[in-house]
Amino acid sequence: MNGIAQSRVRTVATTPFDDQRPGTSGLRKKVAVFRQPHYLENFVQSVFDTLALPPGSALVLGGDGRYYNREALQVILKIAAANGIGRMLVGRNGILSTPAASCVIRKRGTSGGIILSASHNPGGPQGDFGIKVNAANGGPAPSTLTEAIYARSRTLQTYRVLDAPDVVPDQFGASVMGEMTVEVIDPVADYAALMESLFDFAVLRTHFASGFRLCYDAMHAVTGPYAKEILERRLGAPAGSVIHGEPRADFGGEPPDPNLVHAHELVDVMNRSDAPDFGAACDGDGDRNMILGRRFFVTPSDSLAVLAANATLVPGYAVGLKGVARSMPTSRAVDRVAQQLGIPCYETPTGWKYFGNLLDAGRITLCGEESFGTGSDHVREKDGLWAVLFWLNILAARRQPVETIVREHWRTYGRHFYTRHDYEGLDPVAAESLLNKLRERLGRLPGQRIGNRRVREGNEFQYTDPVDGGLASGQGLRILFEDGARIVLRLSGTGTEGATLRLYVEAFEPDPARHHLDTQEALAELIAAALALSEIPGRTGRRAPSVIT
């Protein structure tokens, strides 16, 4: 026990419960399920148990500030201590953005960290919460120690914790737990230093000086605080530029997904004749990004390919990348900006610690997801703010507005178009059936025409990892056509209710004279012939998709 008071430490018996598998984002479940007695302790007790730290380990605790995240550090800080941890660094208030997390574990040098969050999922007593446990390259768990941590809670007998008062989070400074020390730290700190040691801080300020406008949702999100000292405080952004910036348990009372649905509010103003230049949201816990310009959305897979085709102008990245990686659902537009640039370009599998690898090895400076999620080798998770500041940077060097750029970028690459049709809340045996039928029939579609296209090859992505050769299998169904065009199907692991199926369609157009049509007008024939395939309609009984990108 490391030296801590014996009397003070509690063995509490226990069962096992059987659903606590984490999925690529940690285990997310309703509060109420993390509410049941021992449910959160157990799966505490199997980290640490799985971790196997040396008495004395450091380690970094936050999260998004939902609801249920102020009990559930207290928990994990007596559990902690319990099982002999010597130090751990905590975000005032406990809030701590998941980039800010990882940038925290990587600059102090901890073991790895535990963040509080269910990403972009609803908050409040009837929604969500999520804990994850990152390693200490800042990046998530590899999915041989998520696994671990499942096989050892389904086998728990007992758990620790120490009897100690709660630890005050929103005062600065240390205190002591037994014989764990408690740092409670400034959350926005270590990654504002980060930002500004990126990004030329001087070139912004003086963008903003000059009338430059942005209006950036936190969604009464974790990132509230970070925005308003990076956009606000540091680079002169005037006074209510960002807004819903406090943090609240419920959001608000809407998902914190940054989307043109939850987002409606932005996505208003941006619309307006008086729009601000830029427009911008992140969500829940700060690791995804929506970019907007007047009137104009930016779809995440052309922010990646604008972000690579433009890195040199960023400070940070001027010498150039060492390569890009995008997940397999994600359009191929970054694909043709590294062939211009004469880097590798990686397709993985959907998950942030597939592209950590990546990092680690040093194979890519850059890499992002469809699912709003962009970030490079700065920390090992996908970064929400740093993809917003890196867009103003570019903008400020171009001085080109949004929709110019994406523009001119579709004139030299061609245009991907591409969209994503959620269909959420689906009963999951009906989704698993409607994936395994078509899984049948994708060896016999090479060869048949669908309208005007010929398919090439239906497959189900499998990805051997080029650093440690870890295959990753059954990760969505594909449907390739000899012009490049596609259709890919996989569920979604993010949702604590029912499945998420989610319906991806590309097709490539290089005639700059078809770059003005809407995505859904130019992908309708692709779409239906996706419906018509994967019988959607018919098997779940949904006429229409619940959100659209």
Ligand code: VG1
The other form holds:
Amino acid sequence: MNGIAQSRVRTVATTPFDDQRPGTSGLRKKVAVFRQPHYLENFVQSVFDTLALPPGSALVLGGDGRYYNREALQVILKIAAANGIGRMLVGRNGILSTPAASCVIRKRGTSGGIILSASHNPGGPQGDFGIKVNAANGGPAPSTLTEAIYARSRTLQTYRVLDAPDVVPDQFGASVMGEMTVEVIDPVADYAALMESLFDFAVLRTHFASGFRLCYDAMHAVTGPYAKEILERRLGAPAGSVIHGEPRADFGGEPPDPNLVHAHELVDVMNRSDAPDFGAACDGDGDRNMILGRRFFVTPSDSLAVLAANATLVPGYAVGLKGVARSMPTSRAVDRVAQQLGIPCYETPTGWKYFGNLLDAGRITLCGEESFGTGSDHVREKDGLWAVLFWLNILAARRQPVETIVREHWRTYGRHFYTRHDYEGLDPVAAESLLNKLRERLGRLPGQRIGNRRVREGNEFQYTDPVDGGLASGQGLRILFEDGARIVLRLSGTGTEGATLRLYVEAFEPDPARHHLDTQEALAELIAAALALSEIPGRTGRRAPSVIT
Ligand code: VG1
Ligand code: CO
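Could I have the structure of this protein in the form predicted together with the named molecule, to go alongside the form predicted alone above?
And the full complex, kicking off with our chain again.
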């Protein structure tokens, strides 16, 4: 415990980088970019300069365990110590899932936290790394803060770092780094306790004991230890219910992206004749989830709607929901549930940070995005394992298969056919000009016919935060039809290579006789219209999307 004697603060001269603007979910770049001399240091110093925390403040620090997590952790600790942070709560071995970090920030009342993750993006030396800053409410830093960090990063001339030996965070308990205390905590404990307070663990234990089976794919990412502790140890799911449960720095060589393509082993299991009752997967940092039944895929938009409609079956939500929210491109399935429940439904821009104010103000209880993100007011991040437990609790209460529950939901509320087509690795200039061209045309679209549909309105989504009045503009181009169908286009803010164009298409189908249709077929006319109006093939040279969800 003689860190003070061995350490001294050094001020290092640096030159600013101009590419440190945080995107939809923090600063995300190739590992090679983060490894440039001073790159990480500059950004972290910009964060501390912008936060301007009182001396002695406490923060939470941890990540998804990907390649470069360990090295980055030491750099951040030493810069934090040199900037007057008093206490850093670090997940053991530098591990904290994104929702667990949010939970710890809230439970321990720290001034915020730093999460090391590039989410579902690939890991390894050739892969991606990322750094996210969370506020004292446990949620992603609002745009005002991330923009201020970016502005600071462009003028930074020096950073402060403590010359001190590394603190290896492999043992629980406190040690010192200069004048800062480094407290190594169990990354799972607080989170598991929170889950136990929301869901009926006794009923779930009985359900598993009576033979209910699940396959949970942790994708060699951060949720392995969380899922083994909660699903296998506390709830008694048979050993082996969690697959790919050992976190690896390169996620086993595949992107830790819980979709039908990357979670293919899980998909194979769920397609077998002896498939378990329920399948699920989470992403690299544990905030996304994919839900499967036997030979049945639940779209994230439908999942949010089903959770909202069945929330009172779950102890933590038994009193009902205050309201719900979804990101703009997410299907309107949850809107119908909200309408029937007589509660407000908010439409926000893409990215979890926009839900924070609504959650803090007590206006909403549940929220979600089409990109496999679902969450509630229990933390301020989307939460993959929470969504899995929510589904398990509903399944245990209703004792029906996943598919039956979703089909019944469609019968009650109607079905929202929904798809997202991603065009990845585009020339950024071509992608921008495609959107500019379409933006110019939007005003002329009303009244135009596409098959039986008529365009009601074409516009660009902007959002005025109902709590603080903050304005977010340029949040996606929309073509809205009179019957409620929609075409949406926007550029991704999380990619690290070229531009990714996302095309979202939705149509409402009230007629149960048509609910069995294949999604791509049901939406074929609208997809063709979207391609024609935006000239994607001609302007990008792409004849097909890179990914269809
Ligand atoms: C994507 C998703 C968005 C999500 C974001 C972060 O952003 O579309 O819904 O909030 O990723 O998710 P974009 O800008 O690429 O469309 V995660 O799991 O990276 O924190
Ligand atoms: Co994620």
